[in-house]
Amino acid sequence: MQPLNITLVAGPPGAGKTTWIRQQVHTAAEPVIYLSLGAGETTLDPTYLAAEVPELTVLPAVQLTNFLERPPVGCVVYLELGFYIDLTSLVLPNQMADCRRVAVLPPGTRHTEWHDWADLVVTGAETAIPLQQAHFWRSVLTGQVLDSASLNTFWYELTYGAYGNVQRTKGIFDIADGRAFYFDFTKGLSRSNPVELNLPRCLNGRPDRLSGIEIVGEALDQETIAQTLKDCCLEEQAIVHYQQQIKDLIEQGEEVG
């Protein structure tokens, strides 16, 4: 059997693992397959990459075993590891024994478990997360439609410390006009605007595509975060109303969004 060209990518949150993988996709001569381990139900990175990098094949983590048993010929595989995975206890399938290990680390990082684990260390983005003290919170929002003004207020408050010391957060949110947006924040980096995902508008009830949020930080007020997010979500009647407005505008040939 031809050996698989698999690269495992690890590193702290916000260092740029997903960004580095995306760069490799653009320069690869072979088809590229991507999987994310440890994301659970909030598969934000796979959803973002699937929407924004059409030449990339994104596989759910649950398909890893079947994929390794019958891998396609002539492809490159990038497998991103969540920062919360313990590298010292990570047990890999036999088919991945010869995989390459890449750690994406902030500038100046020295003598970490990632250095001991990696075959190659790549300098990523600056991030100041003390992992030994960080807490991780996530929430699945699939099916929820958020009021955009309320969402923007929540995001501003979240990233400016209203709910705790947030070091890294990202989310995918469906809003009332049917579009989905990717929000991304890392403390210490320049703030970026939300990215509209290359997905069709959802204008027929609640969306069934993934949405959710992940937060890494210290002293997080999780109860208030959850309640504020809930307050951003629209009721059924409001969703129908807004979607009908957008449909009418589109039917009239007017620019929307």
Second form
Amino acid sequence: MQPLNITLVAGPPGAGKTTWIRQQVHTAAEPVIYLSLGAGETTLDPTYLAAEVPELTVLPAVQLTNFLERPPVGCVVYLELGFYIDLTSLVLPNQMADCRRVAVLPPGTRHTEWHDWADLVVTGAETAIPLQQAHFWRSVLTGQVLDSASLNTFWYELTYGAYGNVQRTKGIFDIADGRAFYFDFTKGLSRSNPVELNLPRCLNGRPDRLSGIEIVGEALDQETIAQTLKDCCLEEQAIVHYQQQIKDLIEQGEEVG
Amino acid sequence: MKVAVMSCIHGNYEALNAVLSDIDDQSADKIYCLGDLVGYGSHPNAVVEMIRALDIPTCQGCWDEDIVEGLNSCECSYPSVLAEKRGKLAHEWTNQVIHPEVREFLAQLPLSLRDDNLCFVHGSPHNQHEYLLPEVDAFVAMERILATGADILFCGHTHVPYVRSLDAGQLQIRVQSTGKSEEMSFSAPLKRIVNAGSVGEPRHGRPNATYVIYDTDADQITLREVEYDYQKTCDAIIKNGLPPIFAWRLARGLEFAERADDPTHVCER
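Taking the form predicted alone as the starting point, write out the structure of the form predicted together with its partner chain.
Let us now look at the entire complex, which starts with that chain.
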């Protein structure tokens, strides 16, 4: 059997693992398959990549075993490892024994466990996240529809330190007009605008696609973050009301934002 | 004569003291207050008692009205659901701690005050809840001043201080009646809108209190920005059980909640 062309990608949060994989997809001659390990039920990166890179096949991590048993021929596979996965205790299936190991690290990083582990070190984005004190917090928001003005206020407060020292955070949020947006923040890097995901507008009740948030930081006030997010969510009646407004506009041939 | 005008104290006693001290230093002859004595801040009673003790002519702000009448405006009054939840929290807290005599004082405040060619209101002459932003349409701005008959309209409510001059305003209308049409033209002399900013809840990106001084002899308006121990206010907010996010926002000059998306919109409930 032809060996699988698998690349494992590891690195600290904010260094640019997902960005690097996205670049590889654009230059690959073969079909590319992507899986994210360790993301649990909050699989934000796969959801983001699936929406934004249509030529990429994104597989849920639970399908890894099946996939390895019957791998497709002539494709390349990228497996992103969450920064919280202990690389020294990572046991790989036999089919992955010969895989390539890439570490995406901030410039100037030296003598880390990633260096010992990787076959290739790629210089990524500058981040200054001291992982020793960092906490990782995430929340699934699937089914929730957020008021966009509230979301902008929450995101501003979150990324400017109102709820602790946030070093890295990303989120996928469904808003009232049926669109989903990807928010991304890394401390020390220039701020980027939210990206509208290439997903169909959800205008029939609560969306069943994944949304949620991941935060890496120090002294995070998790209770207040959770409560504020809850306060940003629309109630059933409001969701129906806004969705009907958008449907009416579309029916009238109006352009909706 | 120097007239000091301040607005939107929002229970921030430390800021009020600092502004009163600065007014004293500027040797102002008169002080007017444009309301919103309470709401968000943790010292609503002390602020009202100070205003009463100094006998400062004050008009009623939207927060003062809500504490007297009860919160009756619907969600359209808030820029977001988050701001609505925070606003209601602040309202409930203030409603619980306010003294009966303070509520009575707020209830009898007038909606506007006049002093010769000067008019004082909280939001606009039509409604305490209406925002007169600096970029509001010139026609609307002129209408609001002309409605008062004054030359200078002092307002607050937006929390951002500004002076807007409406010079050489002209209004042309055509009146048509049976068979004849008549054109009429009106000219308005120089009119001004002066926003006094906010003593206790600034939103100009710094925590400093703002107010204005109008020198009637020199016809000169000065915007004053006053530093104060805002950390003391922040500590009191947290200590008294108000949401800590109010303190975080105050320290950054961000206002406790947020500004409305459509600030000219006024809830008609």
